[in-house]
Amino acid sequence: MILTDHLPALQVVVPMLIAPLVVLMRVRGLPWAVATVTSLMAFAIAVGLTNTVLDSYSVTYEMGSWRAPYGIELHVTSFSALLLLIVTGASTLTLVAGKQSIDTEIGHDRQPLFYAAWLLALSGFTGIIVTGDAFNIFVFMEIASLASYVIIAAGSDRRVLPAVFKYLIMGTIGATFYLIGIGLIYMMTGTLNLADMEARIHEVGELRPILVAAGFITLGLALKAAVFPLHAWLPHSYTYAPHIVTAFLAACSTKVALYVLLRFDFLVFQQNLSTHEVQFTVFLMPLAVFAILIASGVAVFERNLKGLLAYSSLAQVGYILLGASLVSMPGLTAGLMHMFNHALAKGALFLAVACLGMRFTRLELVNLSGVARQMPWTMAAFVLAGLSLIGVPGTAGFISKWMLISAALQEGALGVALVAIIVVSSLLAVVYIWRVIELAYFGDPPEAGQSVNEAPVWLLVGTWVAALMNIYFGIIPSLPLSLASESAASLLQHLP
């Protein structure tokens, strides 16, 4: 076989094998260089898989040449490709741009361990996305979670320790619930392969254990995805983590958990449980609405910049779930499209935050008064990304919000109410983004002798690349739109 035939396995294996080697590298700058090149390789593999998926719809790889369901199968679809681009792209861009920020926050003696954990997190996320085995999802979920705890806690801010502990407890509960659900399904079907599981559930005479399993799995993954009101771990973890870590995880962590949630709910349960479609909507739609309104409202009054953007992320998770809860082709396409667009916007915003973090030890909004006069390029990138988050025409965020509004309007009176909620939330986004812009551009500058310089060049360049991608994909959204629409069609074809 040629090398391209092994891309699904290489997507996971490359960062996983290089991670322990990075621990041994004690030459200053070498761990960063190796981790960055490895992440770039993972991104190139993701691009190759995306091209293959666009040509042939899906890619299947049998580990050890053992056929599923007896062997472990890797399966890459358009949905998988969309998430692989998000995860590997976020990892690569943040590593390339963030070296100086990481050097500032993390001592050189700890950097080999930090970059090794980063690669393990990358490997875990990609493993979750490509595997077709329910138990392996749990294994990769634990790899990604444990590595995420390490890179979040790696900074010098001691306030991150209780935040990581809360994240660890909530993540462990979520993983336990997921594992209980998988155990119940295995008890009733005798298989762990997702495709085989879907085929066998309808042969089960007693469906009550399957219904309980669906509840455990949905609740466990909702904890991992920070679905309201199970979001308590996210705001402080994002606020006190090293800035580059926040940019990486904010772009992809919750998206991967939502990916698994949608795979189970649409591929495994929808066709086999006659009432599941209704239960899915009744359970998720109110939670999505509460997340959109409450998290946006909290962000309006948040005084810390990273905390503000963290609560904004909770609202954006609500948008994704709202689209999925419509259980329609337009709604699901809009939700999946918003996964990609939110990753672009929030990644750019947190990279801009990393630029500010190079010059300010505390990122309270009051400390940023007048900063745009001294860091004009940083704040201009922040404004561009903020416009995408709001959903201004010409940005990527507008595409998915407009699609979500169009999908909601097809639902009659309920859709009109949902559109009103989306509009109110977007107005709240205008308010909290404007709070930052007003202080930065119109606030009083720092006192004499407290001059602030622009961010380092590479970090600034990375921030602008992310910001301009919001414009590019707002004008030419064909790639993510194609992947999102094919993903939605694939998920919905399993409906009864």
Contents of the next structure:
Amino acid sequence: MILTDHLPALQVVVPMLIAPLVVLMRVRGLPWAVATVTSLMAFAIAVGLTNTVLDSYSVTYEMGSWRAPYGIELHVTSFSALLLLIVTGASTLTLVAGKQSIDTEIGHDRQPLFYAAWLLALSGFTGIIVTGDAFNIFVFMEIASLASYVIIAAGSDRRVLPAVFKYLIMGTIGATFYLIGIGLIYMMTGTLNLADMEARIHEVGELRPILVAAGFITLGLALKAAVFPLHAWLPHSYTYAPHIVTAFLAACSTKVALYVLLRFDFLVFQQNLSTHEVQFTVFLMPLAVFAILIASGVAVFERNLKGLLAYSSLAQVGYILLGASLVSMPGLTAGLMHMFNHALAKGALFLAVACLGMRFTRLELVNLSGVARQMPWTMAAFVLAGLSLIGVPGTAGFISKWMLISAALQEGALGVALVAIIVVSSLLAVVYIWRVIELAYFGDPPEAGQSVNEAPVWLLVGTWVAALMNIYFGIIPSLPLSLASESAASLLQHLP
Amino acid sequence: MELLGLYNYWAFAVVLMTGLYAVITKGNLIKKLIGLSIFQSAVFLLYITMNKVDGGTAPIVQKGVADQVFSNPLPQVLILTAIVVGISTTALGLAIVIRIKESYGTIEEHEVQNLDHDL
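Pass me the form predicted in complex with its partner chain as well; I've looked at the form predicted alone already.
Below is the whole assembly, all chains and molecules, this chain first.
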């Protein structure tokens, strides 16, 4: 075997092995450098895997050469490749750009531990994505979650602590629900391998435990994915976390949970539970609609900039779920595209917030009055990413929203109502992004004598790279589009 | 009789709900964590219960014994991992509670909320 055959395993193992080494590095700046290089390696591996997946359909890897279903199997499909690109890309870009922001928020003595936890979170997320084993997903989910709690709790505002405690309680309940579901399925089928599970549920006579398991798993993962009304942990955690951590997690953490949710519902349960697709739609579509409307509405009245963007994230989870709950090829493709595009837009927005965070200790909207005159580059990037979030033509956000609307229109009368909801919430997005823009560009600076400089160049470059990617993928969306449509096709292959 | 025979599963449900009840209703953060631990232990019980085969013994192959019935060892291995995860979660939770105590001076949830309300 040559090295490239081991890419699926290396994707997880590289950050996991380097994490404990980072703890030992006491030279100033070294933990950041090593973490960034590791993250870059993970990104390179993800790109390599994506290339392979685009050529052939999927990659399987037997851990320790134990044949599935006895050993743990890693399974990289186009769906996994899409998520791997999002997670490793977000981690790399935020790390490269964010050194100064992290330095101001986290003391040098704590930095080795912080970067180690960051790498563990990265390794956990990639682990969830590549593995094909249900229990393995649970373990990686907990690695990722525990590491996320740590990097969120590194925030300097004390309000982060109750927020992270709430996240820990709700996250653990979600993971435990998932574990119960896996237990029930294992009880009936005797397997933990996802592909094997799907085949063996056929042979199960009594389907009630499987139905209960489907409920537990869907609910547990919905908690992790912050699906409305199980989102209570998200706004405060994102608001008070270090800015760069918010940028990283907002781009990927809820999406990874949604990825597992979709894999279970479409690949494992779909074929085996009668009218499962109807239950899926009836249960999740109202939640998606509520998430879109209520979270966007709350964002309009939010007074903290990060809080505003966090509530907007909840609404975006709603869009992704809405696309999936249509259970149609265009709908699912739109949902998956929105995963990618929202990661781009929200990553860029939170990086711009990190730029502002370099100059302001408090990010209440009133503090930012007139800031665009002092930090024109930061605010220009914010506007660009904001346009993508709203879905203005020419940006990435437009592509997925347009696809979502055209998918909804195929659903008849219900679809028209959904389109109305999407349009209304996009208008709400215009309102809340405009509130920031109006204040920053047309508000008066609080004191004439107080001068604020532009953010550090390196952070600004990272922000602009993220913002320009919104334009690039708005004009040339072929890469995420081909991955998303291939994944949607594979998720829907079992549909009657 | 069959319903009573499944007493382990009844215990699982009762313990699970006890833990969840504590997590939801208790205002003291330590009590919440205790509830969370109880909640997780219930799942351990579920896994341990399902691996038991009537008359089954430890899965060790012996020479000359062909018709031995074995209990399934896999769930035990899984739950060993889950216990480790549970301990880490509790430890991290307690560490956060210590930091809450340091910066707020209390570990009652509503008092913490009130302290932040004034900011």
